[in-house]
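One chain is shown next in structure tokens, namely the form predicted alone.
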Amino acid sequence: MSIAQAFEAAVPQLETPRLILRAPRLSDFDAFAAYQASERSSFTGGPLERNLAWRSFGHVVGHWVLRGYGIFVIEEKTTGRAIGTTGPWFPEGWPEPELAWTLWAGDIEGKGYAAEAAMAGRAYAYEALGWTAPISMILDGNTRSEALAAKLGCVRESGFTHAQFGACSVWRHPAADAQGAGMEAYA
């Protein structure tokens, strides 16, 4: 078994009615690099040239190795297409653990995929990791992510200035024991 195969086997796979949340794969990199090269990535550290996108992709994989958890790639069940990421995330420089999300292409917006995936990622963080009320950091001006945070029951708590990304808002997720905070919210 290769290291890549062992990594993929070690990362949990989650399923929702329309999505699979799974380990990042090398085959996801082209879609990830296209996202990172686009203006869509302006709220997540981009746009980036392909070689810097590679480093960012390595950060996603390495987080799993170093922390024992990380963000999942979101795969659309009907097509097998990798469409974004979501899940527990706590890189250096963050004030506390975060539930993160991205959608890589505009043609999948408005279908509820981000909310469905984020709820599954949040439920995983609550159930498997014991998180109680994580944050989501949203860069100022990212109104789509703010709307998703509100839909997920998050409350804007404060501001935070990240050394690399700049001004953002800290949104607090509902407590793990709150009604609808877990995966049952989309079922």
Given for the second form:
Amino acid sequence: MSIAQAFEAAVPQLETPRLILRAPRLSDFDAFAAYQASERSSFTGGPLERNLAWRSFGHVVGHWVLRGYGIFVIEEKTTGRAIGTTGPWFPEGWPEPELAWTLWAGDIEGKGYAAEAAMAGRAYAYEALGWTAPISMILDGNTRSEALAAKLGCVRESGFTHAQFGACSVWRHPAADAQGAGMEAYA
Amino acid sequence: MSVTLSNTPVLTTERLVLRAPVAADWPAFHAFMTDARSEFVRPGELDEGKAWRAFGHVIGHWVLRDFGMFIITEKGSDAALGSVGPWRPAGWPEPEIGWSMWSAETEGKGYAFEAAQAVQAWVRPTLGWTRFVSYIDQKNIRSQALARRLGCVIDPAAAAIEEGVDAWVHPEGAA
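Now show me the form predicted in complex with its partner chain; what you just gave was the form predicted alone.
What follows is the whole complex; the chain from before opens it.
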């Protein structure tokens, strides 16, 4: 078994009606790098040229080892395409543990994928990690992400300025025991 | 709940054990990355968040490439003294062996040489590397001395990773 296969076996896999949430792989890097090179990434610290995107992707992998959890790559079941990431996220410099999400391309928006994936990622954080009411940090101006946070039942709490990423808002997720927050339909 | 790198190799030398990085190495890596010692292996000053991401990449590199930086430890202690290993992030024109010793106390014992020599001997048969380099800042005198001791010479024709950094080619060995 290669190191990559062993890593993949160590990372849980989640399933929703239309999506698989799984460990990040080398074969995801091109799609990740394309996202990082696009203006879409301006709300998550980008745009980044390919060499910096590589280091960022390496950190996405390494975060799993450093924390024991991390963000999943979202794969569309019908196509096998890697379309984004979501999951529990807590790099150094973050004010609190976060539930994060990104969709990597415009053509897979508008299908409810981000919400479907984020709810599964949240249920995982509540049930497997025992998280209670994490935050999501959303950079100012990212209205699509704010709409998703509202859809997920989050409440905007306060502003925060991240040293690297800039001005953002802290959105609080509903508590784990609140109806509909944890189990949803995907547990 | 834990996720660790597994199926990673361990190299043993006379005095050292070279193993894959673990989460517990973070404080030692952080101390190094925020110290002047690391000036030649980082892009400017790193705050804690950036150092964390750099360490995440050190770990993730193993998964993405199936090889990466070993952590240098003394036999009988698991404390991280530095790193050495095969390195190929995106944008690297050629495969590299990189190294760093993380604190001054562990210098002067020949540890970096002993560790780098073991990796040099390991990458040829295991990864099938024939030509590989070490990228060294022109102001990094100590690292240049180590490269010479390992039999490396500057290849002025080699593709550069940045200005002011030379590519030192490792000697050809029996594959």
